[in-house]
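Listed next as structure tokens is one chain, alone, in the form predicted on its own.
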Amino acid sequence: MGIEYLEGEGLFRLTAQDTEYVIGIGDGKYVGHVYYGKKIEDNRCGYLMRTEEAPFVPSKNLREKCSFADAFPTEYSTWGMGDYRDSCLNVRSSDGCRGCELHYKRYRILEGKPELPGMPATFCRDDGGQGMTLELECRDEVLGLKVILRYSVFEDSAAVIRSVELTNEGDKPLYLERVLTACMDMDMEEGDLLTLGGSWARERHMVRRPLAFGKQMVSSFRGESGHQDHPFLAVMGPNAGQDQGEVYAMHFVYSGNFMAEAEMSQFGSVRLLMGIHPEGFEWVLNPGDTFVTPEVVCVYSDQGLGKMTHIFHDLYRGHLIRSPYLHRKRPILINNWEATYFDFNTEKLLEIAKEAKKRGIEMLVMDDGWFGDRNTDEGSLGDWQVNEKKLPGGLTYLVEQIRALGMEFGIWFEPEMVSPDSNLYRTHPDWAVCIPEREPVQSRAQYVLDLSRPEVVDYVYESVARILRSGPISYVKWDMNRQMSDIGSACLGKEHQGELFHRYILGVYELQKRLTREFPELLLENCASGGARFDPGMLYYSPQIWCSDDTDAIERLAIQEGTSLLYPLCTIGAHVSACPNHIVGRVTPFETRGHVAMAGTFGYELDITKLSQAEKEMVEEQVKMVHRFQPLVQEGDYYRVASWQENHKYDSWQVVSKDKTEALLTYVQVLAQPNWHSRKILLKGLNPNAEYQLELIVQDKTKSGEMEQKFTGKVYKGSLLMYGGILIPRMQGDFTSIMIYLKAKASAPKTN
């Protein structure tokens, strides 16, 4: 790791493990992108900006400045001064003109990494993992605008972290109409664009398509990062795959509106952009005011998506998740939502808890329906008082009874919303986000609370904290079940209405910061109508996020594959649910449901009292499996072995410990085929010189026997398993699965 200024060349070089990011100053004042990729260790690379190819630099040929601006590989593009590609920054002056040109002034190299005020951000750990930060100060003297471009690297990561700070040093207001975080121009005339898309109950499916001339964008202006698109994009070389080829990726550490774009220009270059979506955004920057953008994480891989994934996983585990549960064992929980929905009482919850405790489950989570007059989703959001008709004796009695069983207790909230049919809304209708004189748009019979208002943030926080102070509650599921619309605030003046989206997200961050500070031992799980706000910003506050409301094991294969492209398995909320599945109606084996949920934070979403005796016994086996393998799943390296979305037959993934002494392989036969032999699977990430002993992990005792004999006790060298492969016998039936554990028998020479 290192940052240095190469004075003789006028270059800044950021070294992050085996990669380099090089920035140059074109024509003495324009901050340009020079290089990002494998280490080159040659200081003479400034020519890659192409400023000497034609006499277009303004200092030599002012009449062609527009041609220079429209081709220069800038590090931070601005609107209105000759660069016709999409821009990061669009500023309107107090006289109504739009245009901004930034000139480089000076630099600073700092030890460590500054925090971002009011926002989640990567950080240097107290126990190591130190970092460095480069600050490039630029100015638009006409506007009186100072812009600091920040780049940070960590000694144990190959990622480059970017953010921007803007300060109005003039004497008149400025209006930021567009302020993105990152721009990166590169040569790539052919290749692919990779994004994550979907909808409710089918989030984060991997979408790969050819790069094409013009603009290709994913975005959200729903007030959340969203089910439909994800704040991530990557451009891949034409031959890039899981384990080979070049990948350039960006990921946004933010939970609200975003845009991520790849634009192929007339000259065959590609510009990547990422930041807050400009739709509905305008920020008034008064004299002396500062605006700071959320972070963008940039990752380069020369070994395909697999290496990119490992860089993201290690960065987020090492420098983003703050929770004490990061490396701590997570409790195996059972949630009553799909078991009872709103139809429950103390007696029913205790009945579920008692049976769950018998089977080794460690926590009961009480979901929606415990407060106000909440018997349907038609009302009471905002009235956070316990409904003692459902829970006689209140929450205190219920928690005492659960803890007396030897279990922990968790509870569901949806703090950001208010029902029209609620005491809160009847008292404070102006606290809802709405446009004056318009009927507010309902979704799920609820409105969004205006978290840009400090008094609303205070009310919401005290509503949640008062409940948590009432007894030993170990876990909170924080939900958000609708997107934002009719954007207006009764508190913000007419010039500041364009700030509502961003101020709302800052309010969410403030709530969760206060919550985790007052209750530092609380296990917080974020959720947004399933996986609508599964993003790095939320991960800063909660070590796990509910992945999707779709708990069907087969649907989860694609959802969890896309999610684990960027996020460690220990962050992915995954539960075993009842069949037929409540979303798609599919029936899958109980064992398969357990195997798929193991690729996440394991739990149950069902009425355990209604399971058969055989299924209850399998719960006990699954609980043992989780206790045995959770440390490996939580800390190990994840590998995609095969994708059901690509081959339409089977799915497979693998987790390997950092020291390569153990591994866990999961194989799901999605569709059985007639007249088919065994299937060869090439394992990944093992030590080729080590010998591994295999063990079939059996949950369903009826499947032991012949299948177990094919694996358990067999010993093979890592090189054979990776290059020759392992043979998975054809199994009877769709949706069947097996899990194989590998343990290195003895020490072997390490390999790179």
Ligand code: DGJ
The other form holds:
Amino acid sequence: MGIEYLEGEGLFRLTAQDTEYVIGIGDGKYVGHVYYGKKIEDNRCGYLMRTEEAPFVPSKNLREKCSFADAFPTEYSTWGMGDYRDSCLNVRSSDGCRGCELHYKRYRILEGKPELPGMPATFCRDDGGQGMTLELECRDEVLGLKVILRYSVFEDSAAVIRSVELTNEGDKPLYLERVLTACMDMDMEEGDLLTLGGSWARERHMVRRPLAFGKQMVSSFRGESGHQDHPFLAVMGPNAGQDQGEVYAMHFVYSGNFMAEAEMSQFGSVRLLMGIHPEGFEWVLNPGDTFVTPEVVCVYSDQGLGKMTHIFHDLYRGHLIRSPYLHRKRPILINNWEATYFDFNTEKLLEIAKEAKKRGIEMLVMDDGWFGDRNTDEGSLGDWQVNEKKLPGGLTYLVEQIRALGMEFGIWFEPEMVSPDSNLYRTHPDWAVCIPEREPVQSRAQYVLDLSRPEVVDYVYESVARILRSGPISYVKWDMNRQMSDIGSACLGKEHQGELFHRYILGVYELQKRLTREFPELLLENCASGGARFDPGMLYYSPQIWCSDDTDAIERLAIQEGTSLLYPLCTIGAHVSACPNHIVGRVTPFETRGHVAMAGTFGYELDITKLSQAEKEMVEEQVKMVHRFQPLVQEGDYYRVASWQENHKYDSWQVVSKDKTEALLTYVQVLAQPNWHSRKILLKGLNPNAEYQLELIVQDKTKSGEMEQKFTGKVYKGSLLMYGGILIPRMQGDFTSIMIYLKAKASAPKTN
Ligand code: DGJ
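I've shown you the form predicted on its own. Could you give me the structure of the form predicted in complex with this ligand?
What follows is the entire complex, opening with the chain shown before.
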């Protein structure tokens, strides 16, 4: 790792493991993008900015400056001064004109990485995760605007992290109409764009399409990162795939509105942009004020998506997740949502808890419906008082009973919301986000609380904290079930209404910061109507996030494939639920449901008292499986072996321990095929020289026997398993799955 200023060349070189990111100063004042990719280690690379060949360099040919601006590979594009590609920054001055041109002034190289005020951000660790930061200071003298472009690298990561700080050093207000975080211009005439998208219950499916001339964008202005798009994009070079080819990716550490765009210009270059969505955004920067953007993580891989995934997983485990649970064993929980929905009471919860305890489950989570008068989703959000009709003796009694069983207790909240039918709304209607004189749009019969107001943040915080202070509560599921609309705040002045979306998210971050500070031992799981706020911003506060309301094992294959492209498996909330599945009505084997949930945090979401005896016994086997393999799943390297989305037949993934002595392969036969022999699967990430002993992991005893004989106890070399493969027998029935554990024999020579 390192950041150097190459004085003779006027270049800045950031080295992050086997990658290099080079920045130059074009024509003496424009901060330009020189290179990003594999290490080149040659200081003479500045010509890549093309300023030498350009006949339009302003210092020599001012009359054609516009042609220069429209082609120069910039690090931070600004609007209105001749660059007609999309910009990062658009500033309106107090006289109403728009236009900004940034000139480079000076640089600073710092040890470590500064925090971002009020926002989640990657951080240095004391135990060897050190970092360095480059600050490039630029100015627009006419506006009196100072802009610092920040780049950080860590010693154990290949990622480059970017953010921007803007300060009004003039004497009149400035209006930021658009402030994105990052721009990256690169030569790429051909390739693909990869994004993640979908809908409620279909979150984060992988979407790959050819890069095309013009602008291709994913975005959200829903006030949340969203079910529909994800704050991520990657461009993939020609022929790039899972394990080969070049990939350039950006991921936004933010939970609100975003845009991510790839723009192919007239000269075949591609500009990647990422930042807060400008729609509905305007920030007033008064003299002396500073605005800091959320950060963007940039990743380059020369070995396809697989290597990109490893870089993201290691960065997030090593430098983003704050929770002490990151490396701790997570409790196996049972959540009552799909078991009872709103129809529960203490007696029912205890009945579930007793059976769960008998089978080895460790925590009961009480979901929506325990407070106010909430027996449907029609009301009571905001009235966070225990409903003693459902829970006689209150939470105290219930928690005592659960703890007496030897289980932990967790609870659901949706703190950011208010129901029109609630005491809170009747008392403080102005606390809801709304536009004066307009009836606010309801969604799930609820409004969004105005978290730009400090008194609302305080109320919300106390509502949650008061309950948590009342007894030994180990876990909180923090839900958020609607998107924002009617963007208006009764508190912000008319010039500041454009700040509401961002101030709202800062309010969410403030709440989660306070919560994790006051209750450092609390296991926090974020959630937003399933996975609408599964993003790196929320991950900073909670080590796991509910991935989707779709708990069907087959639907989850695509959802979890897309999610695990960026997020470590230990962050992905995944539960075994009842069949027919409540969302799609599909019936899948209990064992398959367990295998798929094992690629996540693992828990149950069903009425365990209603399971058959055989299923209850399988729960016991699954609990043993989780205890045995959770550390490997939590800490290991994830490999995508096959994708059902691509082959329409089967899905497979693997987790390999960092030292390559252990691996766990999961294979799901989505659709059975007649008249078909066994299927060859090439394993990944093993030590080619090690001898691995195989073991079939069985929960469904009826499936052992022949299948076990085929695998359990067999020993093969890593090279055979990876290059020759293993043969998975054709299984009878759709949606069947197997899991194979591989353990290296002690004498394995080290791989290089
Ligand atoms: C949406 C969540 O995703 C569900 O798991 C559940 O908690 C419901 N909200 C409760 O309203």
